[in-house]
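First, one chain by itself: the form predicted alone, in structure tokens.
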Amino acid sequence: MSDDRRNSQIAATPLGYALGARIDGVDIRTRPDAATVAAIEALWHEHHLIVFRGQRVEPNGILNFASAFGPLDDHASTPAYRHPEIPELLQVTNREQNGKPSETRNTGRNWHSDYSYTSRPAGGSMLYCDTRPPVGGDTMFANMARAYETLSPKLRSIVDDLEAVYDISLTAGIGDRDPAKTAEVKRLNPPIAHPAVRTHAKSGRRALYVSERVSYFAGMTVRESRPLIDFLCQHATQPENVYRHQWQEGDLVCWDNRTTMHMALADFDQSEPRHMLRATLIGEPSGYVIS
């Protein structure tokens, strides 16, 4: 089949008002060619989040598909959470690891974008659902480009000049993890400042880059920063700006961390299994470490 014929079968069905689309006509078990990658990326930039449903794939297959979209992070900033055989895959699971509770069983419980506490935040994340609980385990996503665009012009001009200081210590639930592993993760990821508004390298969209893991704005005190951080997060996560994904086994959900943020909900029975694998596309260098 020709590339033109193959790509003409790719279709997007919107899943939410603010963001999100289901992509049909793509087999994620097969590494996509350049033309297919370009077609998928165009839809990804348009909808900020895309979903491939009902496709069972092994870990190496996830790696093969994801790597067609660019270099993958080896998750060296969070080494304790990696797949034991494939460092390019991060485990998000409540399965026991070496007879102990998983370090990622409660990950993502506040609004964030992936690896924002590093000098090279994630570009895209591709999370595959292997096993889900019978009820719940949803994830919410916010459109940060829309959040920025719906601020008043005056506030946009203020936020344009700010740098947000991200702190991994503000990751929800990090205090419940293994103290030695947590100390190492904090050592690897000191507080870092990023522009509070970022321009997407490919789409050119400007998006708010502030989350609940921001401790303050550079040049401002924590007390001065807190009301503005809270307002911006509340503004970004209004219902009309959010898509709530109800996972199905075999889902591959891909979101752009430069134009979205997300939160994993604890809305399920923790005794029920929830096992997912994430490939992370390396993003552009950004920010500087706060000494």
Contents of the next structure:
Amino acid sequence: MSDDRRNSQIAATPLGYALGARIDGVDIRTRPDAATVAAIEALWHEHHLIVFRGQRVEPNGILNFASAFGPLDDHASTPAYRHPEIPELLQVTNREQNGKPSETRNTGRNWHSDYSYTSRPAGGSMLYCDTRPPVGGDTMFANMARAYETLSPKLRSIVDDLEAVYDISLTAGIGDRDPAKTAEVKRLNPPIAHPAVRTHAKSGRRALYVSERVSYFAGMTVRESRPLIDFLCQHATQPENVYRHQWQEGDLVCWDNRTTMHMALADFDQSEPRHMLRATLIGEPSGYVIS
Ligand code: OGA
Ligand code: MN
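Alternative state: the form predicted together with N-oxalylglycine (OGA), after the form predicted alone:
In what comes next, the whole complex appears, and the chain from above leads the way.
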């Protein structure tokens, strides 16, 4: 099939006003060629989040599809959460691991952008739903480009000059995890400052880069920073700026961590299995470690 024919079958249907679109006409079991990747990326940049629905794929198939979009992170920042055989896949699961509660059963329970506590924050994340509970287990996503654009010009000029210090300790539920593994993850990821507004390397879009994992702004006290962090998070996550994804098994949801943040809801019966696998595209280097 020619590239033109193949790409003309790719269609996007918006899922929300703020962000998100379903993409039809792509079988993720097939590695996309360069023209297909470019067509998908254009829709991804436009909608910030794209969903491929009704896919059934093995872990290696996720790897095969995701790696067509760029180099994948091997998740060395969080080795305890990786798939046992495939380091390029992170498991977000409540399945017991070696007879113990999973370390990732409560992953993502506050607003965040993936790997913002590292010097290589994630570019895109691609999360595949293998098994979902009968009801709930939704994920919410906020459009951070829109959040930035809807600030007053004066506040925009203030946040333009700020650096946000990210701290992995602010990851919700981290205190409930295995203390030795948590100590290791903290050691690997000391607090790091990133620009509070980042410019997307490919789309050129500016977006707010502040989440519930920011502890303060560099050069400001915690007390001074707190109200502004709270305001910016509340502004970004107002319902009009959010898309809420209700998972189906076989969904691959891809979001851009440079222009969105997300939160996984605990709105489900925790005795029901929820098993997800994430491939993470390496983003642009950013930030400096706070000594
Ligand atoms: C993630 C994450 C959300 C979810 O994989 O980065 O935050 O709903 N997970 O599992
Ligand atoms: Mn996440």
